[in-house]
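The form predicted on its own is given below as one chain in structure tokens.
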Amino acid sequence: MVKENALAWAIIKDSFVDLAGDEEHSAPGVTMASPTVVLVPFCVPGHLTSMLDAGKRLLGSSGCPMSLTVLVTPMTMSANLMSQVDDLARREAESGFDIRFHHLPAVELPTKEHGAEEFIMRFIQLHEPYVKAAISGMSSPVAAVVLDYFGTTLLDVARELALPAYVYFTSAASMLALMLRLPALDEEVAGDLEAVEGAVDVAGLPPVPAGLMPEPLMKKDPNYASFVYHGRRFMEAAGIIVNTVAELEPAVLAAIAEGRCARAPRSNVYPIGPVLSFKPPGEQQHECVSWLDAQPPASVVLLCFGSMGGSFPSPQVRAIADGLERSGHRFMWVLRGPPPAGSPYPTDADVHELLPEGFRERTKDRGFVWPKWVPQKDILASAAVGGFVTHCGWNSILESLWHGVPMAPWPLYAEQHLNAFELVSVMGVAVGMEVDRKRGNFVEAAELERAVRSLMGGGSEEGRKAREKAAEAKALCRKAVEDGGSSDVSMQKLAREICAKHSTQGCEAAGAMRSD
């Protein structure tokens, strides 16, 4: 066995092209021996943007010349994915920094009878060998690995060549609190969490409702089963690098440092965010957007679900209309068609078989119904969005916080639920949104009424309180990310830290040859 693991490896290591020559994008100046940092991400775009860009900020704050190595797991399941991974690759070999872009071999997928998170942790185990060779055989010294929360089989790989590796955690820090104290619940309930009643102890935030836990941990299958492993594993990176800020989230990353998430403290955490990237604005300006620039300032609410969200059945199609017509407030409503056989992403939506009769109509002087893909950062960024209905994935949540806008949570899968909660219960950026997840997370037209009468200004003390904190926010997410700020410094200390443990010697050298 041991023979045959080695030949395998030998013909591995063989098929791989000389990856310094494939598809590379050097920055003028810097030399092939400076260090690299090699990403692992989860090639959709709301994971692979995010680690590119932390990366690009790793590289900004790095005392010493180095450059980015992304080793590209190809999405064969999605040749839409595979188009976005390469338009992606285009843009940046243009962006001035070192990025270079590997691409893995392609493996045969594995099936996806037991859900989305364990298929995504499968998929990405699957490249183990491919991911390892690529690291061997790269011509320029790595200084560290940073791989996707999904992908920590792989911190064996990290051992096996003697590499610092990182995860890169694309949500809430107090997603990543319930992952670490996940492996100690599993022992203390002994049934599922969605037959629990009462509250979930997560060190950091008040008691979260059972009912409330995200949707891959309701059940002990074997999705949930990937999140005991991760969180168990995560203990064993040399750091956890959050796209959080440390001062919305203070009391969940204090609770995971001192230790009271996982068995043992957790203090190398980087709290980096708001990671977001934004892009310059196109030569002609989106009809969205020019339809919010003639609107009041902070008088349109935007209802907005995601890349896999904004297609509803028809009665909750009917139910949002009508809440929003008896609201009498403005509004733009990102509404999407069923998505096609075989895929979760959403297809345009035909508004005239959508809507009811006449809605349209009725509303035409204040509402605007778009059927497609949206800028949503340009959007938020319009001076007329005074609100925001959002699904809560967590880099919607961040784009809206950067821009003060306060929301309305309307959690629709993965871990938003608990999202949801932190937003309202915690930073009170949020009004309350009742959504009843036992009917398919519906909301009923007078819930939807009330909530946007409330975060538009309806007189409410909550909706008041949403609005000032939101600006609160604002405040704190650009000042974390200037000089000196919470997470410029903690991406400073993660910079420093990757230089040292690579090469002290090699990273002076290499900061003399770029100060001369």
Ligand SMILES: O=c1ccn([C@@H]2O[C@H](COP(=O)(O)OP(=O)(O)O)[C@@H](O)[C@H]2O)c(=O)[nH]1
Given for the second form:
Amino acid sequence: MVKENALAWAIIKDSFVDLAGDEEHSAPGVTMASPTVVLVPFCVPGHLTSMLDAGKRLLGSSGCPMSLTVLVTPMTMSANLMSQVDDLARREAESGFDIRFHHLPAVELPTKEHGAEEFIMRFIQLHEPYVKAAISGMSSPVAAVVLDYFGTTLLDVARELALPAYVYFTSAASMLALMLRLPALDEEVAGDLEAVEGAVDVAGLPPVPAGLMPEPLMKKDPNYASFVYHGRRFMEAAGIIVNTVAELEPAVLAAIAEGRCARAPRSNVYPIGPVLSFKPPGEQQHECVSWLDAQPPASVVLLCFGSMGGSFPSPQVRAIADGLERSGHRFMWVLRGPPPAGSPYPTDADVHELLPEGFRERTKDRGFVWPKWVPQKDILASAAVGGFVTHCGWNSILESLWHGVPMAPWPLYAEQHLNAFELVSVMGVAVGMEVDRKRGNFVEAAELERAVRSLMGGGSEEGRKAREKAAEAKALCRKAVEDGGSSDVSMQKLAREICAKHSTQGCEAAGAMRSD
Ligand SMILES: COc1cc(-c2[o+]c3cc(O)cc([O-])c3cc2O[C@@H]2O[C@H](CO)[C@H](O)[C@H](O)[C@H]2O)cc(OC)c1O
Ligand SMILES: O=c1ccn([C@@H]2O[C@H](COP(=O)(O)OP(=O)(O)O)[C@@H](O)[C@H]2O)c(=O)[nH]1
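Switch from the form predicted on its own, shown above, to the form predicted together with the named molecule and output its structure.
Below: every chain and molecule of the assembly, starting with the one above.
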């Protein structure tokens, strides 16, 4: 089972290795004369690929010719991640988009005495001189800088260079609203949020039970302080680009725009989602997808728990197995092995060792247990999948909604309890499931059985509503990214704004860079 604080730390310990370099990869023959938008992602796959895909959409929507320059920060680079970035760079070089990857030098790691998010913030801050030097030395005029939401310290660099800076938010608008609310909430609540009884008020959301707050917000430590810091600094950005769909989170987006979350209106928020990174076509069909192809429509419940989940202690594995067996439904269960010491990422599972005796034999005609990484997007695209038991990572949620698959939320870490709350209590696209956060997010077998039955058509009103709402969400998501849809319009507005700022502020920025 994922231990939330330990997990956050492990992510960092695993990810940070010293790697230096300043190679650049770009499309052959590309000249960088057009203005460039500089992306500064948090270099873990979920953040990097999402920002890159959003950037490509920006190029596609832009009225003026623009290129992208990705500043690759080796701060979060494991050798594996590094090679993934190189693959990505190679693929992009062939994609025809005008994209350049610029590797920043490694910096000395700060001490790790506090939590993961505070560490990330300070580490990004240490990159300031390199980011500034890289931007100042670019051969193309810089139109704008786009920062990861953990990287708001770099707003200082953008200000010094007189460049418009945007924040790219890879999670839900509800989490954004909470972060914008934090500076005021911090003053209102004297002690730790975990001691708050009842609910936390976030405009645009129903009262959020305090027990569902993201883990780093529970205790007022430096880690918590980093979230308050980002929440405050979001207000300085030229705009916040959010991977969400206006029609999925209308109330919370309105509250942000009208200044009911922060102390001032935050009008330049651009919901441009869903930004989903699809792999290039042509790869061989995965075994899981082949198995699904042989199942009836909407008959299989998928259980998959994100990049860091899927490994559970044996009482939980037994409870899942019992719950699935008793539900009587078809299932595809991505069961992973425990992460190696110091890593947050699960290993391939030894299913014979992990599963209760006889379980596979008894369920072989209707169940598929897969011990490794799966192509989750392809699986959710299968007509056979009728429900998704998910850890509620925001990317997984968007992928599920894109395919109209209703969910049963099993949040594990980060902001996922808040996401789960929104799915059930606001969007209505999920059936609630009781997850005992105090017992390491334990779910009892009978509770899983109940949720799966409800989700998959056991006659419950909640399940029927979730299926109906998920189908509606699918239509909303697809419409949003079509020409003239809300996300398309939002992206065009952003592109126009960047072009307009560039033409009016270009001279000022060029002056600021030259004088450095
Ligand atoms: C949004 O609030 C939180 C996010 C995170 C968090 O931290 C993190 C750290 C890493 O070193 C690597 C990561 O991949 C990672 C991811 C992450 O959040 C997830 O990001 C996804 C986008 O890639 C998506 O938005 C998911 O919903 C997030 O859960 C950690 C955290 O507290 C520990 C947060 O409160
Ligand atoms: O076995 C897996 C586990 C995860 N994913 C993908 O990894 C991403 C997970 O991102 P999310 O925001 O849901 O959660 P996180 O892993 O950041 O907690 C999503 O795109 C999933 O489709 C996948 O393809 N196969």
